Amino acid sequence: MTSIRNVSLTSLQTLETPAAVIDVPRMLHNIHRMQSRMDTLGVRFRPHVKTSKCVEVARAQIDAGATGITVSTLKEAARFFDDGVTDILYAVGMVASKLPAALALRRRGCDLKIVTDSVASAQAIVAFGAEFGETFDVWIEIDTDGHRSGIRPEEDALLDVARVLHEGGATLGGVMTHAGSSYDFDTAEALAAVAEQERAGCVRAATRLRDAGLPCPVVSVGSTPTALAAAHLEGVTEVRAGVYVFFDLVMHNVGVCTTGELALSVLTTVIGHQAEKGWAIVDAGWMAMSRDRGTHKQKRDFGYGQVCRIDGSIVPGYTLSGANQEHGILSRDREPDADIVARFPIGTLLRIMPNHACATGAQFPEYHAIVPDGDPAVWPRLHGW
């Protein structure tokens, strides 16, 4: 991948730092490459959009062939379905006070599924649908990997809640999974176990409901890494993937992809010095950052990110190995770098690639999306809850 080489300079020289960027070529680039993967596997792409929140982001997704969309929260349901989005996965477990605001979107045409993964709430959601009139379409959350949240595919609470579901009157989706344990390994051999044992669990479940005159009709799996490095998905009818999008410093880390892939960074001014210890002082922070150290535990760790020129091709050796709330510290890796003051003159312009895009991402109201010979655009980015 080549980065944005001939990009005009004086753009983003116009630029109030810190910015959030996005090379678009890069970003198209990993669109098509997750796509073009999921039509050969043969099952439809849901991309979980939590990672860019950007209407124009999603709206490239589904250009490229994506059925739908996951969110995180239910006010990125709204955003999206104003936009015409209609088919959502609100894949966060539901809770009876999320409930009107689900019923208002379905009310509204959104074509919105919810999840569950307890009796508990499973009874909630019945209820209220039988209070308010709804149908509504649930899925189940099945634990693969005990990451984090589901039920294990043998359990009897599967049969538990999906009975409960289908007596009570909804309507039995499916069942989801994410194995985001797969964030933990970084050899094709250990990507392609987690992603067949996310695939085999979920269609281990899919077929304990069917065996049990339950309806089935979905099953759905998904993490960037094991989308990327399953074998097949026979059972699988979609798959969910989110930080493929833009990539970032934990994804290279764990093999899927390279650093020429990354496209968010960090558009970011030298603001000073400590030349006794080798620093450049920046404008960016964790408040621009983020305080994800998530390489901190991997093979390589970037601090708070790699550091690149302007024009996005990395300076070798110099990482973000410090921040404050609205400082940064860039220095080189190894030994201080004694001719930091006129390597990275105050005033000059660089960028930096983050550890987590998703975290990053949400600390700007903004982003500029930028083209070849072109001017950067200004992209909304949906914040909060």
Contents of the next structure:
2 protein chains.
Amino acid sequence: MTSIRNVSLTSLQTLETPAAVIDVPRMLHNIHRMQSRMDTLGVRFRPHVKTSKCVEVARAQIDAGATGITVSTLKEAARFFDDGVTDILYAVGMVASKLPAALALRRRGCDLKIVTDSVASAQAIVAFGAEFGETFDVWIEIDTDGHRSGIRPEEDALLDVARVLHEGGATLGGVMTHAGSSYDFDTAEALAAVAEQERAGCVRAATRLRDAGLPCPVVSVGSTPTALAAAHLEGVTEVRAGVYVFFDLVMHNVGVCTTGELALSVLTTVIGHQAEKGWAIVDAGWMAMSRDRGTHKQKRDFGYGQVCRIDGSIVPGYTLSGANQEHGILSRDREPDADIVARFPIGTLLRIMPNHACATGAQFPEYHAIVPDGDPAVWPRLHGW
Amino acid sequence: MTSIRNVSLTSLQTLETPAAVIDVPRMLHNIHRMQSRMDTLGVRFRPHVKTSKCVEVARAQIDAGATGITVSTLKEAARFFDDGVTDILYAVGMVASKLPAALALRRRGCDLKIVTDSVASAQAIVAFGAEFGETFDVWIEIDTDGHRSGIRPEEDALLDVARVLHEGGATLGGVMTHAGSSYDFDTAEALAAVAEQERAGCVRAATRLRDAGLPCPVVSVGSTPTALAAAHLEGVTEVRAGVYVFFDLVMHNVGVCTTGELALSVLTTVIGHQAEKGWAIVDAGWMAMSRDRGTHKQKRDFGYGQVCRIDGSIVPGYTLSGANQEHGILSRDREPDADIVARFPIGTLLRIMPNHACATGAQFPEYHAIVPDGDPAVWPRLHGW
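Structure of the form predicted in complex with a further copy of the same chain, please, following the form predicted on its own?
The next block holds the full complex; its first chain is the one shown before.
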């Protein structure tokens, strides 16, 4: 377990707050943990860059062995392609209005894969492809847990969509699924069961396509919890996961990381107190932490985040219990701290671990990446669509 | 009541989704509604630009009669000062580490006012002012409802802080309070009572300062609900409010606006369905809507937002009932809609009214401002700190 105990604290003290801080050794630990697991399981790994939206982070993932990336917007695809990544899966259902942007990327040399789960969209893709002479690489989204989009493995629509694509001249690239419901569990047994359901469902869909004489080279599954819980990945060719790169309190509650693996935090300054209530007021409100309250229904509710000292070590029992736009309310969980003013004087720098790294990161235009020796580096982050 | 029925729908159809759309006639209606009320009550009005973070919006507020603005970050102060606004209140408690940025703004000619509620910060302000030869204009934050920061009107600390500032050479500019707890009520009587508590508490603090021989020219109060509910504002010199400029579903539940006054919405495209569940999947997930679930505990829970047609008219009973990062789940509130595919075919453009305009706006780098005739204008929005 890499530690950041010896990070240059002086350099953190010069940052304006609130600031999003990446603990680079922890991030690299997380990247290597996931990549080595994927290598052991014998599958390719395609990280979802929607978590970081940051080319420096994606480069570290690719340097560690990732083959291509997953994106959540076409703006991400364009940004990461500009940075040299060519193998990109846009993992949100394609619609006609977004095909021109997808075409533009492919014409520039991007090996962009797109996704569909309906005959209507498949028809739009092949019609547009025919009109512009483009052979789109299309994957069919499979629903293995009922949480969002996709065609269930046994549905007739699976073959209908596949035939529209295949007969319409598109490349039928494979099937993909995402077991987002894995976030709802917190035992190894339950996570392993969701992972097996995700694997088996996606493999079954691929088998149905192949049995019908249709191509299905790729079988792509993944979420951070299932990627870390799967007992085996027989029949799967690649895995996708996003939040593992930073982890967060939601993932900690799910049980797939320790708090010592959380690589993203928000640096904040104590700006006041309500001493009688045991509150310190910090300059990280919901604009900095995001409104994500993902731990609210989990086994432990961390409010708007776990309070840490500037060196990243946890202050047990202290969380952000409330948040206004630019004000966070820091308090002790069980009973008010009568010594709150002395414990956290005005001007104290603290770091807050977030509930959900994808949501918190999105509030910031850039990260400050810290390493044991040396100044923080500024890593820009993509914003918007 | 201004309507947008005759907005150019063709121009909306060319926007990439998701997109943040401002209905300009509605926004101007809201601005004039609030300004005329302030004029009638005989107070100056200082809108809080944290809601829009957009110079075009602030210009409309100033054109309508606002005297100065309120900001939530020093980055906002710098941006709006660059645009020509000089009278700016930074309404978050000042700390030593932010004084250099405040000094830089004042040295450039910005009439920046800062806020404190502690002896420690007051001492830091006067020490820094003495060191750099700057006379800061400081307002004391008053706590009139216990929801966040500030000194209660009868606390000894009020005079202690005021004397540190006054004797230390700062300009004691006044007192300010924000009754954020007003968001928790939804009857005219309760809102009027919170407004009176806010007014009376802040005036009482001013009276205590003046009785002690200390200056207190400004008495500044405000929140959108209390600004709209106050029976009178005797003793108050100025009011601040932010979200009224767009309003949102939270404010609708509070009871201070109709849905016809909501000026901000998110344009989205239907990208898929789960027909058996009665779901349409749209490309506005929580990254577009924000994670704000402010209506969850109110009298009506709108999920992640109210569904509207492209012309802005409401589709009654349909909300975003769930959200992933780039996927929204649109469903009928009471029972699944068996006709969801026909009602909202793939490619359909819809607009979603947000729970909280400040949070939803923050997810976008720019707004698309629509007027009855003509193309949407792109209005940039400030992001980060």
